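Take a look at this one chain, the form predicted alone, written out in structure tokens.
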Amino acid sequence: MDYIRVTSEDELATALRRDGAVLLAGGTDLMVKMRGWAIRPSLLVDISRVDSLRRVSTSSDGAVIGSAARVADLLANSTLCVRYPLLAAVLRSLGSVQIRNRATLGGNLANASPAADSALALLAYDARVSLAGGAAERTLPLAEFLQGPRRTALQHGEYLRAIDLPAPRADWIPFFHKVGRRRALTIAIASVAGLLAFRDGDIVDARLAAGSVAPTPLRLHSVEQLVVGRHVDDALVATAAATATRAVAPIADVRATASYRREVAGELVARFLREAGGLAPASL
């Protein structure tokens, strides 16, 4: 196996030219796989001196996070985090001190896992991914790069370039929770993450993404659909639980069964809404 740090993107778009090729950002999901022989690349492609990956621009557009951004940088940047609280909130839940300081926001989406915390967020926020290095850059919704587990819209010699953000809304109310086997450092067996603004007491706009229930963390729009120009009551929770539970599609496996991931998943949209519209709290 051959090693070249890149500086430039015109460095790494030839290097991933060759067949074989992979990118190093973090390291952190990718030495995994390594170790356990799950991938033997030809070719280590290190994009962590590559500036124009790592930079991290915010206006009153919206933002523009660069895909070898670090998790602690971005958890640092302080504008980011006032402006975009539910995304913060899902990174400083992500590993471990020492993984954020090497985890990036664009490994850990290329890395497709059903389980990716931080995609519920950038779901949410309706992001779209800017991919370069094939015969044209091209701009997909966060969901179309997504297509399964360890599975991407990314093409033969194609990187993820960087992540733009929707300017967001003032009044928008986040959530994040996710249910695993501990309470730190684990991958969650369900999870969900949501915004939800108020006007006059009904809900006028609903973002709800789940993972770990689906190939892919998705958006719940069968409950935002619900929820909309509706008062929050004990009947709207409920019938908002259910519908949650029939919107995802999980596996059984040595974590949890099938069945447990529905409940928890709906469980996890009930307690959304029970906190935001006031209601008095209900166990999980």
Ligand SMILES: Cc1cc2nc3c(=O)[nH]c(=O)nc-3n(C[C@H](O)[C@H](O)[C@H](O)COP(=O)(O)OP(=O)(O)OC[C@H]3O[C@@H](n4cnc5c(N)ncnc54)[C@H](O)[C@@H]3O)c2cc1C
Second form
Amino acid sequence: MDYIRVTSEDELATALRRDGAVLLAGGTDLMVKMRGWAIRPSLLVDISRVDSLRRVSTSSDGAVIGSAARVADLLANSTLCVRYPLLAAVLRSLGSVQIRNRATLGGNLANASPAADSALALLAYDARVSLAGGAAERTLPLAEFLQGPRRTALQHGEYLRAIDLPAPRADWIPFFHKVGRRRALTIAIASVAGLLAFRDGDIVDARLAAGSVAPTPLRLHSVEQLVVGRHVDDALVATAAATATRAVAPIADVRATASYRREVAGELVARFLREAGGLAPASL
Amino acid sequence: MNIRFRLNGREVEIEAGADARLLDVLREDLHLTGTKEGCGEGECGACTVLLDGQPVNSCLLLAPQADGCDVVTIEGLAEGAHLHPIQEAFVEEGAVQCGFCTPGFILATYSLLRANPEPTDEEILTALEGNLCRCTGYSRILAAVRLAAARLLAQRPAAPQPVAAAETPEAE
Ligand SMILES: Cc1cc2nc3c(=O)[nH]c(=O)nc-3n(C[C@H](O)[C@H](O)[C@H](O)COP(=O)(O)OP(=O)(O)OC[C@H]3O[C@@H](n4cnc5c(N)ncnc54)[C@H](O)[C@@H]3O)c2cc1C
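Form predicted in complex with the named molecule structure, per the form predicted alone context:
Zooming out: every chain and molecule, the one shown earlier first.
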């Protein structure tokens, strides 16, 4: 295996055209896979020192996050974290200090795990991704980029350049909860992230996303449609939870059964609505 | 590949394969065996080193990725025969049993206390969540970090008193 460290996107695009070239960012997914012999690249192209890919900019129009920006650097960016608290909440729960110091946002998305935590917040914010290195740079909604477990829209020679976030609403209430065996270093059994905005007691905007309950992290559009225009009461919470359990398509694996994952997804949606709508927590 | 980096304050230059992990280079080529391999997958933190001052898992890092960087291992903390105050605190509080996880815990603690000299227990637990210990049950480790924080704080030169404070009459 060969290794090269590129310092510009031009060098990167050239290197990626070589056969068997695999892009290396923080390595926190790739190194584990290489150790398990799940992949054997012939060339690793290290992008961790390409400055243009690590840049983060925020403005009144939104934010642009370079794909090789590290999770720890994003959490240290207070402007970003104040404007996008749901993204901050999700990133704080990713891995451990050691992992956050290396892991990148682009790696989390390109790795295309059904459990990728950052994807939940980014889906809720309607993020778009820009892809470069192909015939022409293109941008697409994150939901179209994530195609299945370990499958993305990236074509041979393409790389993820940046993640674009539209301007946030100031009145969004964020929610994130990940259920796993322990708090840190855990791959979620199921997780839900969301944003709700209210006017005069009615929900006027709802974004809900769930992880580890389908081939990709996914938006719960049917739940969103159900709750918009309504005020939160016990009946709405119950219907929304039931709708969520039907919107997901989990698998059973060593971490949990499919039916348990459905229940957890429904319960997390219920908790979010209760909390944001000011209802007392359900008694267990 | 030819790789150069600063290791515990000294420049080192070595030849390593492109697929060598920093962990292997430290242990096998540079004979610094304080850095341990536990799980090899970033879960346990026994291989923690400081890369440009930040804790990372050296099992998930290729040696070429450390090229040009500053690396500190557990061997870099003591000054000659004098243990670092964090190491002393771990010894005194009995936070070490088999010792395999200890270098990782101490480096994670070192990085925490440099950034945050007076952490809350919650902050300590968050800083150490990437390190696993199978012997102590963690309460001795938490006690050691609290003790180390108190000692390091006491050693720090007192912050210069703001001039205004000196003029304020004692309001008791
Ligand atoms: C102990 C441990 C705990 C973890 N905990 C969590 C967790 O709680 N939540 C979670 O979501 N993840 C977790 N992860 C997974 C991992 O840390 C994240 O997915 C991380 O964000 C991956 O980023 P990276 O830069 O390390 O990716 P890398 O390992 O460098 O790359 C991952 C994949 O993406 C590709 N890639 C990277 N960047 C680009 C790009 N710009 N363009 C195109 N392709 C690219 C690589 O070729 C590779 O296939 C954990 C991993 C470990 C080892």
